[in-house]
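Just the one chain here, laid out as structure tokens, in the form predicted alone.
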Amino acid sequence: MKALQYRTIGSAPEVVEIDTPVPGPGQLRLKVTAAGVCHSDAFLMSLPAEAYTFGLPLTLGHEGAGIIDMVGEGVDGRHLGVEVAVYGPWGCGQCYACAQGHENYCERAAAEGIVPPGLGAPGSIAEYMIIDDLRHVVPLDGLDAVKTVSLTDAGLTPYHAIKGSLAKLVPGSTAVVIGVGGLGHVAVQLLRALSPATVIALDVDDAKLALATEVGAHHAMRSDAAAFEAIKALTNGLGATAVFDFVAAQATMDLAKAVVRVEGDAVLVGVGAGVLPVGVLAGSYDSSIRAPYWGTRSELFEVLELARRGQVHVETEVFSLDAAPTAYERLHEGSLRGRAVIVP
């Protein structure tokens, strides 16, 4: 089968021919119908050899959807032919966190060598992929895989981040979204669907600011030196109730912390490498800094239900598997509108 693999440290991913996998006991195989491209992939491919821990060659893709076409021993065959979305942050299924569906915070994954598809295990940018357990797929139930697949990360991750601050996003509150790319433009929609908060979107790209307005932001402005005063003015000097930073570079983290109001949240979702001081005098009183990771299994059901109701969608650009390296080039140069989706 064809697959997109990262094969050499520092090199671009390549489309290669590899053996078609066969599911083992307890596993299932998907004939992939759609796979998403993410900045996390670009991040891991940017790591130097001494920091890279994901194994080579690595079939990329941690956003996946497909049709169950083969099952291993012990898996009920009645699921054959069902089109599903893949829940990516795999856990052990046995610990306290997993028992709650919080496999993104599995207590034993690291010790047991359990890794997500595309981030250690073979991923979805291929003609077929192996799923380790039936609990790690969710039926699409009529949703279009190409339009929906990115919600498994680009929807689930901001949904999880927003839910952690939802109790504070009451009438009169303000939420700021920094970075209106693949995840950020979904975050704007989720904030509008889940809360009465005024939504302010920040980016350095005018096209992405236009997209933010299209999908529901009340205000959209450039993320520059003037943003601090603009947000203060829009909030009567109080600052934002919650800031969701989908970049997490030093400049955006500094801005997030500066504009968060008393008892507000700075939520760091991006994979940037900034640092922030903490302490009583380091920011607004009783404000918090959170760094959530991905989302829970039950939250994926909730995100897909929002899509089914038409309350959230992902702007997508579609690429063939052969053109997958071009999708990563576009991701690197920042010219994608929303999310790239690979269709084998």
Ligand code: NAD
Given for the second form:
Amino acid sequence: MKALQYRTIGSAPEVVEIDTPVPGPGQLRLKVTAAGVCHSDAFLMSLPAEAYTFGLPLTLGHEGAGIIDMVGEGVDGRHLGVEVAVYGPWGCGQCYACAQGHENYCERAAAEGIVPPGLGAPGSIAEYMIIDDLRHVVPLDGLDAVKTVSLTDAGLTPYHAIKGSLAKLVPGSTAVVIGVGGLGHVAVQLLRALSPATVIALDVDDAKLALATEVGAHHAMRSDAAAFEAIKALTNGLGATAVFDFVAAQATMDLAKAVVRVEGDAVLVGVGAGVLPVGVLAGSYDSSIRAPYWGTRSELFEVLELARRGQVHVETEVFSLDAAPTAYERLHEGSLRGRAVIVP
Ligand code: NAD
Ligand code: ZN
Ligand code: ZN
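What I would like now is the form predicted in complex with the named molecule, since the data block earlier showed the form predicted alone; can you produce it?
Let us now look at the entire complex, which starts with that chain.
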């Protein structure tokens, strides 16, 4: 089968021909119908050899959807032919976190060497992919795979981030979204669907700011030195109730921290290189800084339900598997609108 692999540190990913995998006991195989391209892939491919821990060659893609076309020993064959979305942050299924569906925070994944598809295990940008357990797929139930696949990360991750601050996002509150790319443009919609907060979107690119307004942001502005005063002005000088930073470079994290009001949240989602000081005198009183990772199994069901109700969607640009390297070039140059989706 064809697959997109990262094969050499520092090189671009390549479309290669590899053996079609066969599911082992307890596993299932998907005939992939759609796979999403995330900035985290670009991040891992930017790492120097000494910091790279994902294995080589690595079949990319941690957003996946497909039709269950083969099951391993012990897996119920009734599920054959069902089209599903992949829950990516695989856990052990046995620990306390996994028992709650919080497999993204599995207590044993690291010790047991359990890694997500596309971030260690073979990923979704291929004609077929192996899923370790039936637990890690959710039926699409009528949703279009191409339009939906990115909700497994670009939807689930902001959903989990926002849910953690939802109790504070009451009428009169303000939420700031920094970076209106794949995750950020879904975050704007989630904030509008889940809360009465005023939503302010920040980006460095005018096309992304236009997209932010299209998908529901009340205000959109450039992410620069003037943004601090502008957000203060829009909040009677109090600052934002919650800032969701999908860039998390030092400059955006500094802005997030500076503009968060008393008892507010700075939620750092982007895998940038910045760090923030915490302390009674280091920021607004009783403010919190969180750095969430991906989302829970039940939250993926909830995000897909929002899509079914038309309350959230992903703006997609579709590429063939042969053109997948181009999708990564477009991601790198920042010219994608929403999310790139690969259709094998
Ligand atoms: P993306 O490339 O689609 O979007 C990034 C957006 O940020 C673009 O619109 C870009 O113009 C904008 N941007 C860049 N610099 C900016 C700045 N200084 N100020 C404001 N906006 C700026 O990326 P994505 O796929 O949406 O991923 C976003 C980030 O989230 C990445 O760092 C990714 O690695 C990370 N991520 C984290 C998790 C998690 O679980 N914590 C999950 C998925 C992705
Ligand atoms: Zn991702
Ligand atoms: Zn676990």
